[in-house]
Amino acid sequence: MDEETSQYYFTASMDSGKTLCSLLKAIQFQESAVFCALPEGLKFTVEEGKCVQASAYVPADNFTEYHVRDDVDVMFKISVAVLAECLNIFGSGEESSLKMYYRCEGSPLLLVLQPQSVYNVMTDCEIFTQTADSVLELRDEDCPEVAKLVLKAPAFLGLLSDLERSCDIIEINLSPEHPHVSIVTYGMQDRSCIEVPKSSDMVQSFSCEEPVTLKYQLHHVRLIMKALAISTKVVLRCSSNGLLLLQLKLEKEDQRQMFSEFYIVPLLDD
């Protein structure tokens, strides 16, 4: 580690910041995120309420440089729509090159920016940052899992955007037997279904032992949809106590990858 960097808990570089952008965006749904720093990558994680944690990850090979002091806890909270917007500042169609520096706890992050096309051009942006809150722990490893599928996020996006929007609940039913998938949203007055056997061309991979019920608000299902639309997969998995995780994949150009997460807890029946 060199003197510079080690001035610092955390430093990395990135020859574009445009993809991270978008990794943000799609998890933008409170004002703050816990940042977190990790020796494998970033992670930036928001919730709302108890009810949904959404966390993006990008993975430290998508950096030209990227270190970490292994003597200190990288984690605070930042204003997720001011850093996705300091990460566009030469605007959306611009590809700029990205450092990051964080001296020390209580210290913004110092960011600073350069766009590829236009030389001797340079931005600094200083982000305030506060003491992170814990982190849910939403998983609970003795509650196995009962199904997971593989889906195609394009078409799995088309889909949640056909629903019905005057609903609020969606029940999604799983089962061995045909029709395997079936999405069942309803509301006040409103009821809809939609069947997705697991030959339809949406689906990639299915495993269901025996048949599975939950329900969940629509709304919360409905914050996955700008992740959805920047990804190639999603991975859908349940747990036997109705806990649903959605895992989508984003693939860049060269081929490294950046994932986000989304926890959603079930509706309990009354």
Contents of the next structure:
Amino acid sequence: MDEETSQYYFTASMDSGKTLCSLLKAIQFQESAVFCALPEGLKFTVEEGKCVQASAYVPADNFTEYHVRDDVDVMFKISVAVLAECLNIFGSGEESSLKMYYRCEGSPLLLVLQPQSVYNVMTDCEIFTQTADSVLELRDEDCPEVAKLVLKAPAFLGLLSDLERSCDIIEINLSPEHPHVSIVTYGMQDRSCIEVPKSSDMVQSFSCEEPVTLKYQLHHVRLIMKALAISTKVVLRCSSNGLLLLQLKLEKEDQRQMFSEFYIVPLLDD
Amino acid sequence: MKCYVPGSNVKVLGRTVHALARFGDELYLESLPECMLLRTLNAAESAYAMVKFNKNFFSYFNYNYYSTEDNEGLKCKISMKSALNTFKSPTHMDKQVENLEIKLDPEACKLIFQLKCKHGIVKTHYVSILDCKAMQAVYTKDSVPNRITSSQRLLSEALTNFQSSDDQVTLEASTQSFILRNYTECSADSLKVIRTQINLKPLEFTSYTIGTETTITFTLKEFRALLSFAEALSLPIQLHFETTGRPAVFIVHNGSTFEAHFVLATSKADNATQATATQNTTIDRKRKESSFQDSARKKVHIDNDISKCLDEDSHLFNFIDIPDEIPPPSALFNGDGAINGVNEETNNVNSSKINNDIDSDHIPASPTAKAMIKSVFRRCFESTFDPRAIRGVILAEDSDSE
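Go ahead and give the structure of the form predicted in complex with its partner chain, now that the form predicted on its own is out.
What follows is the entire complex, opening with the chain shown before.
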């Protein structure tokens, strides 16, 4: 068995592919994602115009079996839509167990799906893979973190969905003084402002030494909404260069966790 | 002006703004010593809505908070889009919003809506003021002969039978019956148009007074909007109207805190194509309250034979009748019956005697667009034009042939 799996660059199996599928759909704003199997877990990365980088990260403990050859880099590009569709091949109501195989560079990703309620039914899907493009390295070690916020994801989603869609720019003001968080949007003629004090129920932790004002494309921030809808908690980190990092935690029924991560590049004043 | 709206009433205000948004693109706001008025007018100026919130709707109300010298209330016009943005989801609003503060400073150019929500969140909307004028429509609602009070469900259930593409509805009110049918332009292709007609009995209504029998036509879009407003607040609708050409006023109020008037312009139905012909069928039509939905039936009659088009009426026909005891459909309304009814009406049209009287024992038959078709195709029946037949004066002589 060991010898058999070691011919493959990567093999993994899972009892249910459902959560993985919804996580993939949450970052599905680009056609293809970079699939990267690390010893710690599986990572899918999607980029939007070098401004937003979204990753879905599935730690290895979510899998019942997980092997990655440590002498090679397992990294390739794959269509997110096709992968999500294959994971959902028995319909959204059906839980199906999942096995993944990737033999070597250039070979397709092989999926074997077996629905739990029907016996003796099996699907295997081969998804072609492409050589991965380089992934942006947005994190800058020299820029310290200036603010960190931990919020409840459903409440934050409620705030974002209340924002006027036609606005282009979202301004986030963080300050150690009251009101600690304020989100301002500028519409055609109007201005809307949402203030959240750190004592609010939705704020689980707040740390900010100096007041900061950051501007982002509202469209970019809205990309996280799908992921927010399936997550329980969100951590916002702002670094001194304005880069916004949002880390979202998805808690499964079996106490395991999956994560998604969004880097958003700020708008600079001109 | 400064006022506070308690959380439970924010939903009502939100519903109001959403209903008004289906009327017009601009919202007029006016504060008076005892009340606040929201008004709107549609682009075609055929529909107007005014909602009056009394002082007791608010937990605090001061129309003259910023003490202007002339002691006048404030007026302003804002864009409906901005107002909608403030009240994004009225369904969940009462759960999230604890308090709404509306501030209008005479010097400022922004109207401020401040929503204090759960979790200590404060949402502030600074809405630009477009104008400082007030707008008011002139209409009478008290001295009109026709008054109907209906539960909010009855009319909206009746409207679900209409096509979403229908844009106008004709209301035929007599002491015996209340008929709603879709209004189709006579130029529309009668083969493609679905006609819907709903007959409601006066007993269905909470109160029903018809002083002068009349037929009015008004827009469905606004009618639907005001019905969904009444339904969302589960309040009955009062309909006050006179006759064709005079506005119909729909009133929704809860008796104490607010009153909404929706005024729709009415136009005349085209008699040639819209009149209801009558057909003698004896059916007992005692009504029961609950029978409305069960007995609503649709009967579609399609005649595809185009050759019949000129001498017989043939169009998609969508008819709804709501008698208590339903006779077998074949006996009531088989294909022959429908055509007979139409022929009868054709004769009526031809002899310019349109029988508009609706007896309770009569079933209205399909309206017809035949008169129009005849006039369009009349030339087909005339003898072919022959230039040689015209002899006499030459108006312009032939030019020289070169």
